[in-house]
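A single chain comes next, written as structure tokens; it is the form predicted on its own.
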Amino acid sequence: MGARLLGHALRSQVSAALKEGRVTPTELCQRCLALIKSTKFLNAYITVTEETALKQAEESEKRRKRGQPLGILDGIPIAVKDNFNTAGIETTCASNMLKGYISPYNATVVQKLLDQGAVLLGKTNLDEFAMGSGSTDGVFGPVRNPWSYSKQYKEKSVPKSHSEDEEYNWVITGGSSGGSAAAVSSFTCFAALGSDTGGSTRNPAAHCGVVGLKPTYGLISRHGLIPLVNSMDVPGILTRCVDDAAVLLGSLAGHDPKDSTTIQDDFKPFELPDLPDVSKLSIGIPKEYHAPGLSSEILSLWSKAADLFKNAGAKVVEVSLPHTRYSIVCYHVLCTAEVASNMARFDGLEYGHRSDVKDSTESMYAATRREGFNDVVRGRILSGNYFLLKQNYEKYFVKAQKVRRLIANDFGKVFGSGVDILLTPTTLSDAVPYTEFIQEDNRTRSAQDDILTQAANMAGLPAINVPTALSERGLPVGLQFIGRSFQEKQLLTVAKWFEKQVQFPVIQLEEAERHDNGVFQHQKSASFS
């Protein structure tokens, strides 16, 4: 088939190519597939499930003939965070202690995904069990943005040499979704999953230039996800456009009887209104999120985005959200300790990499831990344990539990007083380039990374980043919008409202038009929905 042709199947929606056959699911996966091998310079994957793919593409297209697809997402190619289980496949959180490892079931959301018919393409790149904010410390190497090759930033920026462009200008994806931010910015899939502790998927959604959502805590199964911090995670979406990332959320929210912690009820999927009004709404600026650091252009951003609101019609106030300059220090004490717990689990002797110590079985332990964990990891264990020390128990892990609550009260308030919708910056600055960014160790990095994301997580709220303009570098920058607990559409219309006014621009990725014969002439959503 054509690039041609595809370029337009993706300009129009492409599940309504699907529908009339104007594209098939097989042309489909081939074309993301020759895309993966095309940018594989970026890293984005760490296994790529080709024939697979294109077995689940051949079923997809059998069903279609038939006129019998599973839904909307049937045929769709889409990516998975390496730490999200997945039968058959490797499962490595990008760590020596589960290379190899291949688990006996899928995660719910993955499974969930596979029934209504969407393509697995492959396991996406992170940090370290998913602990970091670069996607820089994972075992199989960085992940390299997709903006480091467009047209945009090569115009910005100035190398003093064409190698030293090619070898040490290539910026940071944020992370520690990195891998799955990089695979929907650069066409190689449609949407894909990635995880939220922090920030983890909004953080590399607002550097790679695509929609990334944090939804409530309970609202998505975690099932299959391998922890980090049980009562943060959640899965996340990335997707290229707000209606997308909508589509996959109706996919797949929803009680799950293998995770106590999701809703009860059934959650109705929606459709997001065409043409979204927000002149009802308000909209509530909280000035704490104006954190050292923060680049004077993000911060001339998020004023203009709230003038945007205010010209529309909705009520702009700032709102104040004390305990926020607490959170950061509270987070750090709250996830190691979790960490510490959960990653007690990998001792070498039920799955994982195991030592070939002997002496013991404490040396066996000890040697397994030292051998399968990177420094980042091991740090966090060593922290929270310590945290956890009975003579610290108080002291630390009790009182950060008692912040926690303030800070998830500060939200209560401020949507108590009649606030909708919260707007604040994503990060405090665009993309740094790798040698700049690994500078600082892991740590320092994502205290100063997630400094204005892991507050939705600590209080459990939905969230979402919305890219919204190119910054002076030519690189992506992000605005989020914070919602209610459980209020994933209205937060979500405000978001395709916002995402209308800003027409983030399509990225010009120059390494993979050259390969793909100007596949990438379309526009930017490119999407299935």
Given for the second form:
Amino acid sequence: MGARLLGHALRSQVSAALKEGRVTPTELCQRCLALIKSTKFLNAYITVTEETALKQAEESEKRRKRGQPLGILDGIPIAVKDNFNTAGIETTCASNMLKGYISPYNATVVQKLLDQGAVLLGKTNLDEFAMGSGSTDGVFGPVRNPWSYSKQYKEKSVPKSHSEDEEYNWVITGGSSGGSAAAVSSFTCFAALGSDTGGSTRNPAAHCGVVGLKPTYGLISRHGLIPLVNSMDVPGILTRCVDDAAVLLGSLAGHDPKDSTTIQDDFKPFELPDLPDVSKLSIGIPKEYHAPGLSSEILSLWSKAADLFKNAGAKVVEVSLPHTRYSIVCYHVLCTAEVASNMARFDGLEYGHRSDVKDSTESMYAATRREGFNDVVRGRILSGNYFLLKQNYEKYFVKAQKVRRLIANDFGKVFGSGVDILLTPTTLSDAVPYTEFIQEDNRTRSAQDDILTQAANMAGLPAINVPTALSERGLPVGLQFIGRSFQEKQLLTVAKWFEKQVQFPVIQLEEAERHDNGVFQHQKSASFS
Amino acid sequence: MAAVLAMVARGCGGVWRRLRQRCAVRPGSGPFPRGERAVACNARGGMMSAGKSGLTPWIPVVGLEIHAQISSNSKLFSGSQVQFAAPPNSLVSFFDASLPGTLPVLNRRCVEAAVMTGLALNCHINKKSLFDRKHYFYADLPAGYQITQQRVPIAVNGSLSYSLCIDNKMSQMVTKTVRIKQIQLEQDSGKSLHDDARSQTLVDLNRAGVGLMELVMEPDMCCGEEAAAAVRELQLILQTLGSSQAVMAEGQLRVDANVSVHHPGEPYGVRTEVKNINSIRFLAKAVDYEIQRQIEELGNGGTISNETRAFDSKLGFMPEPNLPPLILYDAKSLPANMNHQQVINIDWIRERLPDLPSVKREKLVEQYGILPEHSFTLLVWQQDQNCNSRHSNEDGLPEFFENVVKQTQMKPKKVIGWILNDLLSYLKQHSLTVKESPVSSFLLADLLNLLEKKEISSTAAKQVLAELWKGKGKTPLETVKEQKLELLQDQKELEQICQAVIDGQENEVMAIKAGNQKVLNKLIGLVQKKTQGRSNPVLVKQLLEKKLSE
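Rather than the form predicted on its own that you just supplied, could I have the structure of the form predicted in complex with the partner chain?
Now the complete complex, all chains and molecules, led by this one.
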């Protein structure tokens, strides 16, 4: 763990530094903004809200000086994926359709963060309308994985020749919340919001070496999250460590009168035990996650992780989720159908892009949508409309819903048999270079990459990526834990225990180190002792 | 339209026959050329003269789809106000405009209104109902879909009883029943206006998202009159419940009719839809017109095609993922620990249903001994007046009547005449609601009491009423005194007047004496004239008879 401020965990160090006055919210904000500027090449942010962020930091500073902070998040710089509505700040979904669109309201999660004093630094990059697994398919260009520029990666990746430099070797972040993952990973913010429909938070978290939590469906409000698949979307949380994820979860979870699918009961925020105990737990290893294409490196990490639990006294059992293999095709039908329905509103009338083609209302609609959406979005709309045709509805949509139920039932059976938590890989391999990634089309990529994460969305279950180790190429690899519905505390407790065991290394990023002079220079790291 | 037909109907039984006689239509004649409306529905259901028979009879079948706007302060899924004729786009929430990321939140009041309506129409209320998206691509449907209840609606399998008169005679009424297939909750659309001159479309989203109840009536009707009577009764029920104001002119009640004709023993014919019907009178005409058109078309060897079908979206429905199933409870299933604000108890609503129009009518007939047709007039008229009234089901004509009865010694059977003839014609003439009547129930009762106590004659009473309409704040008694309308109590004076009349009408007196008693009425009239209606006709008759027999 480095001894510098920006690389630190929010809960353990930064909030203490703020509390003790070793750093002010304004200083913190300024440093993050500076770092955002010097890491601009990562393309993590679509919009940086420097002015409002500094204002918010100033307000926070006043509150802290009065001794009346709004809570642990007061003064903490955060970033938000650009598919959450932010009042007065552009919300683009990385699409021409919403370029320049300024929402009149805040998403509930954004409002909650602001109400607790968090400082919003900006909106992060993504695949257009969150459709993708690389953060490469947005109108603002691909996001670059900060680890591409780390000492760890540079040392291990052998350049093919001198002429093929960094430009060729940089790796993708995964997606679709790649901007948020890169922002947290490169220390430009302490936590970020992502969204997770088929793995969009956990996948980039794994590739960027950060914690990525997808809470139980219905635990966090979706109001203000521009939907991909309403029945699977969940706001995701990206942080440096599991404790921070718990802090964010506590500040965001609970009933929202504006989202009828949220839980009715209030959510009680929790703190995780300092010394978590896993000895009484039963950890399930679903054999179907031994999927084709799983790298041997990850397979071996997965089995090492299982051994860690065994050695700690936990029961480790192999379990079966037989219908998981149908999840990709089932997801394809349900996702595209909902996409087709959700995207119908973008007609250029009320908001967003409107084409200059004015021959007729219909031609205006058609041109608006052709100009506004990229191929991926249009392709999904087309398939979705096919599945929604009256004559196809029973054959595809209804069948897919039934399969979804079977997938969910598999989890129910496993948890019903006494298993507490499932342990799986998050991704098939470490991040691939951009040049390699774009050899395949978006659909193929998404289908491959979502395979390990999607089933949790089908079943609405909470799941988390915990950064585990570096690959032979010096890139992060993560493992995933899947828990029972609304059992986030148990899930995060296990994740925290695991995090302590693996001691994932801190990214060594020149840019970050340059901007992080100061506060902790003479102090040894206190974290993860 | 090729020709005008004279039709003979065996009305609601209901076989219609097509006659061979035809006459050319004048060019430019409207949709309802004069003379064509000879078609009528005969509610007796008996076989009428078949005229030039020998032709295969036709059976018309009419079903209705009715959209009733729910009377609520806010929209079905958003907090925007519901208001008629507000400035364009002034009642639009982020959700109504389908801003990305907004979600529907179900309005409890709308659910209660639908449950009330379902109960009043004898429906089975589904304790679990679902919401679906129905996809269209219209400018006035901002989200590109309407949230409705396609798979499992809130209420199903109901019925509506309605009455109609035979041959337009109020004294001959029959009661019929139409089955209600289902009631579903759904969103209204916005409105778009096409400005061809500037080739632009203007969209007003004030109405977008207002709660509707879609009521589907099975094809149990067979003519325009039946359809009109059913809608009139439904309108009255909705207004009594307060679940919809149901003012057709304001679009709160929109009726689409499905019409087909077939030969007896054959399957139903191809349906056509008559849409956007905005008054009950027009409904009856439009349905009958469509029946005629179809019979004629088929008679000419043509076929019926369903044009509106062609515009139907090929896109289907999808479950609305942002709304969990709508769960309702009854006394038995109500969970003990549930917050009452969060649940809807069907039994609770049932217990609080107001008297429905049919019950109200029965009560009026039973309690006051008035004729059934009078009870209809009392209630139906109330509804017509509601076109202008915001608070429709309060203080209507029945209540006015009951108040008068309570405050007067006059028998209800006599009071009803004053209500239906005098009050009603005055209000109609001046387009006033009962509430706006310048003569309150108290004043009218006062007046009728004077009449009942024989202090004034009925002629004088009408004169007083005419004065009271002017609303000058005078009591009936004051008016009587002012205009000297009291009955002549002085018998001597009356006798003198009677004598004077007899003396001046020699011929009449002769006739009476010759045995023509009818002529006596003329003399009575003359006395009344001389006394300016202030004489008691019974007394006058006695006096005249006495004098003539002397």
